[in-house]
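Take a look at this single chain in structure tokens; it is the form predicted on its own.
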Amino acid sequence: MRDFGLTSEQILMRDTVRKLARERFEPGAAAADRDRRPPLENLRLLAEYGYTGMSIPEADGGLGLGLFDLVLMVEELARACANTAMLYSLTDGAPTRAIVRLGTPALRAQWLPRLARAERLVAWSMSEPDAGSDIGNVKTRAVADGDHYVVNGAKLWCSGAQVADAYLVLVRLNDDPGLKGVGAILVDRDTPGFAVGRHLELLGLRGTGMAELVFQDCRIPADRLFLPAGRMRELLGVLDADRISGNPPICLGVAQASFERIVQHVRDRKQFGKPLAEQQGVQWKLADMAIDLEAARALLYRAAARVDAGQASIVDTSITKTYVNQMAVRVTNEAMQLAGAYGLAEEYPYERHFRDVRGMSVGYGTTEIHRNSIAREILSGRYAV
């Protein structure tokens, strides 16, 4: 693999979670997958290793890194076990980035030591059954209420909800249409009213703990509003950035995995008297897997680089993503199909691989969605090369 110009501080952290993902992360990524139980176990272990709080000051008890140095964690974790790159956002995410950002001292104090040490996990909620990537369609509402908020709605899609201590949710503040009556506020797991749904059985990443969320009268401190309606796009930009550094290094992650593996199985095995890597068409198809890694790689270092640099764009972080979404879906599914039978099997980790990237097309904003966000960056003149 290039180094892309890492230092030799990203090289040795990068090689020393590579290792500890392969030996103890990846041994049970089929188990987490199988029993749909999220391998928290992992999260505490980085943060034995000090590998947790990357994005949070030095100040606020974290390392203090950048957004690249977040991307080359993740795809690490992925490469071993695609869940637990998943819930590493539960401790550095967005809604950590939010509270570095956007948090009141009093709240920064109160939160960002205990994610650091993996101590508290907080999920991101943003979406519902009419509000995907349509977030100005938010229809759980917080009503004032004296000193609290009361608050009624469901949420759906939550990564981490059966695991998390608090929950970041996007709610209606006010009647003011579309985004600019959207704000947050900040759940505990054991307020009166709370609820975790039922776990949400998806195609892939089996093992995140995802839950729908509801709210019947449930009665939140007036000051566990975090983010008033007319601010919401502050904190959306908390979410470009992990469209950058959460959903693409996971599927390339993952789509590395199954590369490697793809290749160490077409070497080994024989058909028509000869190994399945003499075949001019098995080449092929692995020289466009390669292909199609390397530049996934290399617009997703560039995007984390820049956003490093204050050079952040919404083209940037749109074209990786949507790239880098179907470059793993290409690349697992060709997995599967050089694995022949074996690639459709549990026992092997190849349709794994492809259940865990396919969904990374739809969440965090469909690439439908991402396609029309660089058209409009195009036809606006604000899109150079």
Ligand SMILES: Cc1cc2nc3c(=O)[nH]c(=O)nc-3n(C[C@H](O)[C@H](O)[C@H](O)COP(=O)(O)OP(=O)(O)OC[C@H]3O[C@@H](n4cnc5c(N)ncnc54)[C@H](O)[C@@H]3O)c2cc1C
Given for the second form:
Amino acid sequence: MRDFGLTSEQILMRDTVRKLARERFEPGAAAADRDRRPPLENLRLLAEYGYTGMSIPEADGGLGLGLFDLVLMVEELARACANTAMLYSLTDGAPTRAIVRLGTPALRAQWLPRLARAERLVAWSMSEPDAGSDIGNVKTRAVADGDHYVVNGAKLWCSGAQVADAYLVLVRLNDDPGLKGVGAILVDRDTPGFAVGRHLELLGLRGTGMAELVFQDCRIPADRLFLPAGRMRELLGVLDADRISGNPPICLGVAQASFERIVQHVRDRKQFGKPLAEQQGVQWKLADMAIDLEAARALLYRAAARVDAGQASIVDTSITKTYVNQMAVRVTNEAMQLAGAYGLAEEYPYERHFRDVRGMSVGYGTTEIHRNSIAREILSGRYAV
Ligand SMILES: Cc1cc2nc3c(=O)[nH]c(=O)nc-3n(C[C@H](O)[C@H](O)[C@H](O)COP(=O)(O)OP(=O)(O)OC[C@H]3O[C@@H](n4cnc5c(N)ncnc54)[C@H](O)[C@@H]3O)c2cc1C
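Alternate state requested, the form predicted together with the ligand (shown: the form predicted on its own):
Up next: the whole complex, starting with the chain shown before.
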């Protein structure tokens, strides 16, 4: 396995995206949050610059890069605007990876070149009112009817729902217990009987167009069945990569931004006749934040490199996601504290940074569910250093 140090190409890409995101995306980040407006124009700009379609093979119109490259990209986007980084997963996230890995040649030809140019956006829809961590409890049902499926049910918490062109939706296809009876179907936004329902607003990431999805006698051509029942493990395997490239780099990028901003603040802000940065208690907090960021980055880059080398284990995924999620809550929370009342004011980014990372401990598998996976590996004897 190669070292997880960056190549010169990766450094060039990272620095170019960092500059672009700082100049073009960061100025609108607060407004995207305040106005609950997905900054789609940022995705279009990234496509113009040739920075979309990273994990789509070159033969399918993409850049054919690895997960490590994607992690670097998402981290830089999140440093400037977390909502942009989340929206990026509509072109280069779980649905795209699923089509690359499991799609038929016809489906790949139809979707991947347009996904690579961000001309089409596909959202991932799994959660339901009664199916969260327990995804085997999916109740949205697809019943075969001639050359169609008739779908009824409701989905929750679909990130990007308001701006997506299509949705990769987990549906119950038969009464086999748990995940055995669940498959997936690809649904176009304009399908009769399908509607994007209520806008759902969480604590943070308010510019991702999250909504519920509603199916009422929605007739979907049978050839849009993406995955039959009995193969869910294959589809959920795709999520493992997303748990490294989708969620932790957003946490890392946002926490890094919060850290940099607070370092500047404590240098500038004077109390008791001197800058806050001259108080040893403040310095130690900065040092702890830097230690946390470095450890998280090392874990994340190692995990991404291992995925690219085909050597990732559940431990890489779950340990990395859990640690980076919790690091980001600690670092952004400490930045708020160090900024005093400014940290809680909407004119400053600290409270938004905290809100944006907080939900990441819930999305993409809660940190408790990931702890279950880690514990399972430890107790089965498979976890060894
Ligand atoms: C920012 C964000 C984005 C999201 N985007 C999407 C999306 O695009 N598409 C989509 O389908 N969903 C999305 N979700 C939903 C997400 O997948 C679910 O919130 C998640 O799976 C948890 O389900 P739940 O919220 O129903 O919580 P529950 O499963 O009800 O869990 C509640 C609490 O119980 C704990 N718990 C549950 N089971 C166990 C157990 N066995 N052992 C220990 N503790 C347990 C959990 O850790 C949690 O603390 C998103 C969520 C967030 C926060």
